[in-house]
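Listed next as structure tokens is one chain, alone, in the form predicted on its own.
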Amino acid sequence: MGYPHRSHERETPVLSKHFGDPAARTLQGWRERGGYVALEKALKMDPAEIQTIVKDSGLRGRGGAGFPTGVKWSFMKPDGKQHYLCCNADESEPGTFKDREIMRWTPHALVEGVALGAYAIYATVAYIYIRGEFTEPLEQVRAAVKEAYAAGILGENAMGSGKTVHVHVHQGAGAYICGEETALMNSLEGRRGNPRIKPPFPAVAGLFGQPTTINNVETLTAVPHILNNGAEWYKQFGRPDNPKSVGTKLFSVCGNAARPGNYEVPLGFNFGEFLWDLCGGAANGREIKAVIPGGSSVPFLTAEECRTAIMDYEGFVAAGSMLGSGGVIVFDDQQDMVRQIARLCRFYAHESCAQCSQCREGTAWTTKIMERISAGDGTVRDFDTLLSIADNMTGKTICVLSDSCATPVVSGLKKFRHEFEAKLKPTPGVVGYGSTATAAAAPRAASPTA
């Protein structure tokens, strides 16, 4: 688990190896732990060669989408244009807090990864866009960048290589939508953080209209390890029968888990063993009812489904959910799932940029209906309305915030329909979506907990 607890013996700490080690925050401390060796090596290589190594390693974006990093980098060609690298440190997916710890404890690891990534895509300028609420991580990263400039690691003649690598740190205003890559670029340009319609894609016309690559904190921090140890070393982590998901991954665990925190394990780990062995199951001797395995925007898994799920991109899809950002939210058997889903809906309604009507209206109406059901004033017809709204919110907007609100509602109705039905206002004679008058008149569920 790393700081504040010792790592579990079944973890594989690569990125989290120095969590909780204050000496690793400084330039001297980071160099004593092998820092900046990969960057110095990379600056002597051709950028295309670095792209090939990262592509061969199989590293995929750790921010949620899972796009192959080396493939994304290979879109950037030496065309004489100003290129930009943007590091997305606007970590705001509910349940996800891994990037924050990377920046808090190993800020130079991120600076090295950003500088290396910028050079690999022919960019001389990179931005680290940090979420507004991340005050301590912001201070640590700013201090690391300052140290790196003072030591000649960054600048016009980075590490004496004759190559130029500038890294700027930008503090966002704390809007969830700015974690979407095109909204992030709008925000960096000083505009409202609304997502852009694609195409054009950032690799063609991104920040300031120039070719741009956006990578996540965890993704970029993994790159120096790959340069130091090689693509084959990285590929050893994962299932032998699944070459599409390799490497280690940080998982943030919160909610009703007995041992919450950040855990780093190889992709392909058994989710049941992860939850009950490493994380200790549910707190206070309770039973696990449900888990969101990849941040609040992915479908729920029941406890039974968790026991056999595999923790990689394909494994979670096969189980009926997604890897996402790796934010694991645990719900014990005391939790009122209707109330929990209503809380998620309120979050997405609040954070919608309101640019698309399906999102602006859909998140608001979904929240109102969910809160009505949670309060015991819903009817069985609300189920059909929720599913109809969700259908109109999914895949029909510029970004996926709308989808993220719809997903837990649809998933919740599928997995915990009995809890929805138990809360319905008694309406004898009314028969709706897959329900009965008897179910509609059933008593309410037990008192919810916070």
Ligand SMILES: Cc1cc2nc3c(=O)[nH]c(=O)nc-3n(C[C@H](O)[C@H](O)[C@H](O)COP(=O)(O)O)c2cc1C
Second form
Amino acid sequence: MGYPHRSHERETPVLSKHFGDPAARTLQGWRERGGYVALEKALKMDPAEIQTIVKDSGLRGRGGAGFPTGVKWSFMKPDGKQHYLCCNADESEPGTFKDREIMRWTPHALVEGVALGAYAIYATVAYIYIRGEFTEPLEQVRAAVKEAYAAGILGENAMGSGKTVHVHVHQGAGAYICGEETALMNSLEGRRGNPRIKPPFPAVAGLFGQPTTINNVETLTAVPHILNNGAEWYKQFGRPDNPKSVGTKLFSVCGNAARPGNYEVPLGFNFGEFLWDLCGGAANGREIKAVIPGGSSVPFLTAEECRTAIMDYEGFVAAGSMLGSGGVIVFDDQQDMVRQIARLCRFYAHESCAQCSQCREGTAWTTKIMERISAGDGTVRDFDTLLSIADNMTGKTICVLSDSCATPVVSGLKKFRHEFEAKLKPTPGVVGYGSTATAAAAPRAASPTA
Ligand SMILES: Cc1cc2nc3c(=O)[nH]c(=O)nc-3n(C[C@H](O)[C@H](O)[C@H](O)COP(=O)(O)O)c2cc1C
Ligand code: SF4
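Any chance you could show the form predicted in complex with the ligand after that form predicted on its own?
Below, the chain from earlier opens the complete complex, with every other chain and molecule after it.
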């Protein structure tokens, strides 16, 4: 049943408390660990009251954008329309593997959070959209939903409350773009998973044209804890001087880390301590060169920047990156950053839905140029071309997949320009480029920042 979960004494396990405990997977086991108490309590409350508690808790979406969950829920009013909740369990962002662990180890925690969230937004129907490749998490969640129906937790008279809560599990076909919320809804409707132009926003016209809320797995799983322990309890996790980022957060660590895996820490944790104390620094006694702290769509941090960065929404922005989905990708001092960035670009080019020309053409050209530079066939003019394409790919498309491809290129050229330069083929008439070039030797006109 997969690899065992290992935890570190400096973690604060709330969502991950029962990871690695097979008994927690069953309904009986989950109930013995306090499961479904929050849902029972919630079903006796007014949905608006639940929305207020979640708003007061300060919980922000854990899917990447960090939008306040209670505020999102408060857009859903009792208007007599059919409402829907969609749980986004697509989790395809490179470097991010926390949602699948919630589903593998504590499927009932997710089912409880989904049922509670649905009730809180006046929805009688919820969908859990699971990435196609997640066979084991899918099995676990399907089994949990089946058990919950059999026990009367879900259905027409959920937990004897007289309220209706249906939960359906949907297996996607395995496309990164289906994690984008409007593409996810198209996919659920049986259409091609293309993002939709916003507005209208899902809260106005979402799934099947009805008011809809989309939330991440980790976000929804945190809600029962907030209902059980209160908004004040949740707010205790975080920096005292930063009320905008509270609660615990799961960070997935991969790449060249000595101890990869999922770690749950309070927001506001020091990133240097996290990387070197909890994750053991780089594997095999090597040095860390760079880290992407929030999934592959956010800028790189150098090892030096990591030492002082703070792990919350504002802290990572102050350090020059973003919290994103919490996927921490570690690169050691042996890594070829040009090659790594080219690989990321290839991923985004492959996953583009191709609706927007800036993204369709931009991801393809960026990949081509990055691969050319990586192969030693690039020229210094490629730097300007890359930056110009990146500029046209940012903030101009239906969704931010296009921006996500541009980010590692721009960030890489800024922080690891010397590695790009070292790969250029010597250009006749241009002094200082080629395998022995240094940044200092670059002519001013060739510098994208000049
Ligand atoms: C290309 C793309 C892929 C995304 N993939 C995911 C995903 O796999 N899981 C997820 O929760 N959010 C993903 N998001 C973000 C969702 O669109 C949405 O913001 C999120 O599910 C909202 O949930 P939250 O408010 O709980 O964070 C993606 C966004 C984009 C642009
Ligand atoms: S930005 Fe890319 S992935 Fe997003 S809608 Fe446009 S073409 Fe599709």
